[in-house]
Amino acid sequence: MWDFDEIVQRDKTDSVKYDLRTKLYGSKNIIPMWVADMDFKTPKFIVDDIKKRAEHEIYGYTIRNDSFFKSVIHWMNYKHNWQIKKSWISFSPGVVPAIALSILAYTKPGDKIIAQPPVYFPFFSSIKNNGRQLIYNQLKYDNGNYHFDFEDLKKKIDSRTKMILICNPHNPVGRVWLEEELTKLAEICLKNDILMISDEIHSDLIFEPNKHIPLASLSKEIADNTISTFAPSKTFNVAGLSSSVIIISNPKLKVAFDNYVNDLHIGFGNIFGNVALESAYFKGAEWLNALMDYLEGNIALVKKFIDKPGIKIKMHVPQSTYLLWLDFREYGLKDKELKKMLVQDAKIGLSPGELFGPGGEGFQRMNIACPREVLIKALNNLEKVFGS
């Protein structure tokens, strides 16, 4: 029903992924597999709903009506078995803006905020650029898998530590955190009065038998100390429509967040973003199931390549996301040397691991949300350069 094999030309569409290749990699002739958007068409039901709204021909200031909120409540219940209330839902033009807004709303300049690298690198700039202190609680890497380092976390906490940014599920390492892991993390934060900001933008992209657990769904006490961020952008390829939902059950915290949104006059959002979000959350289940099947096929293809004799690249099969965390360390290359070989020889643009903070050195993040033909070409290029 849906053709994920279709190759859609994205050149000269003002695409960050395609039209910034020369600026970022020095060449247009590379396969872009870096930024986290997909090369699949946005689902037709979303496109049709946007077209229908566009036909009205007046695009004035727009509110989010009851149907918008019902779509969010429906999706959280359907996808994550989490019952939320309309009064908990706030708006943000994006998850990263919501993180920055939370930092401004709940902390003061000089406060310490914890991030858990290797992790989505805008976490770092959101902390540092707003005059707060960035504290690393690096993930533990053990036998190809990642875990929270609770002992290190406890050591890093002092009276000035006010917040932690949590990636759930984790980008770039692909972990789906278990209930016991999230509970232990939350207990440490509750004990030390540390507010938890949970980035759950990849929460729909979970491979079976793994199951996403919204951090705030664990208990009322944990929910009242958590700011949860969601969006349909990664799941349904609508990142350019700038619509995210922030779920805050604590009334005091919600008022503080909403005040910043209102003071900055960014609360109206995007007409077509509102339409896309509602359409995705009411109609997206069947399409998402098909997408996940296709992504699993792509991951299996990469795994088959990784397992070839002479290939020293390592990969732990991700539990979530369409982002692979590839370990090139056995080649003994410096990061600049590795990037040069990838770009100039393999003609592939990946996300350098060092961008993601401590623990990312020697790794590269690969976006495999593309038609299989494109992925096969990229893997063949890699084999020519990094094979025996």
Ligand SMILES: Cc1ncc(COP(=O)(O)O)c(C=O)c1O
The other form holds:
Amino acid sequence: MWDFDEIVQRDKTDSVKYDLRTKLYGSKNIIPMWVADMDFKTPKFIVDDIKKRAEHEIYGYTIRNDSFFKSVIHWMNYKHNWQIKKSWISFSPGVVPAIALSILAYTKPGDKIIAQPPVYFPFFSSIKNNGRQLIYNQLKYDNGNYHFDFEDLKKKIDSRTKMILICNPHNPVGRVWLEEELTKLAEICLKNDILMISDEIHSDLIFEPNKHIPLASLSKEIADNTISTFAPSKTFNVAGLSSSVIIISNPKLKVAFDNYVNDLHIGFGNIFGNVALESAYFKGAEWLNALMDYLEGNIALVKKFIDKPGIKIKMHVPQSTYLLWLDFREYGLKDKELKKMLVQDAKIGLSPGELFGPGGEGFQRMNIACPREVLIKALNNLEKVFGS
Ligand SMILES: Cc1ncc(COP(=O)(O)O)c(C=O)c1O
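Having seen the form predicted alone, could you give me the form predicted together with the named molecule?
Expanding to the full complex; the earlier chain stays at the top.
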């Protein structure tokens, strides 16, 4: 019904992933497996709804109508068993902009903001470029898996610590945080009056039997101390349409956020982004199930490759996301040397682990949201270079 095997030319479409290859990797002749969008077509029901809107041929300022809000309420209930109210929903042109807006709205220059590396690196620039202090609370890596380091977190908190950026589920390590982990984290934050920004952009991409828990769904007290960010962009491959939803149940915090959005005059959003979001959240369930099956197949293929004798790359099968966190440390290479071998010899473009902050050294992030034929080619290339 949906053809995830179809290879779609993305070259010369102004695609970040394809058309920046020469700039970033020095050559166009690499398989791009870096930035987090997918090489699959956006589902047809979204494309059809966008075309229908486009045919009207007037693209003036628009509002988000009742049906937009209903789609968000429906999706949160259907997908995450979270009952939200229309009055909690705000808009942002993206999740990263929402993080930056939250930093501006709720903290002052010089305040300390915690991030938990290795983590999605725009968190760092959002904090530093807005004149706040970036404090690392590095994840613990034991038994081949990642955990919050609560003891380190408690030590890092002082009177200037005002905010924490939480990645739930976590990019790049693929963890889906458990209820007890999130509750413990939230308790520490509540006790110390630290506002929690929960980036839940990957929350629809969860592999069975894991279950995503929206941080703010844990209790009213936690909800009232949380800004939650969601978007259809990763799930339905519509990142270029710049539409995300921010869920804030605390009215005071919501007003402060909305004021920033309105002052910057970015609240209208994008007509086609609004259409795509509504279409995805009302019609996307079946397509998403098929996507998850395909992604699981791709991950199983990588696992089979990793398990081959002679391959020293390690991987913990992700609980979420199409981003694999590959551990190359057994090869004993410097990051620069590793990148050179990946680009020049294996001819694949991954995201270097050190970008994701402390704990990322020796790792590479691989985006496997591509047709299987492309993935097989990439794995064959890897084997030639990193096999025994
Ligand atoms: C954890 C995380 N947050 C945010 C984003 C980007 O969000 P946006 O494009 O809506 O700013 C990404 C994209 O890779 C991501 O992985």
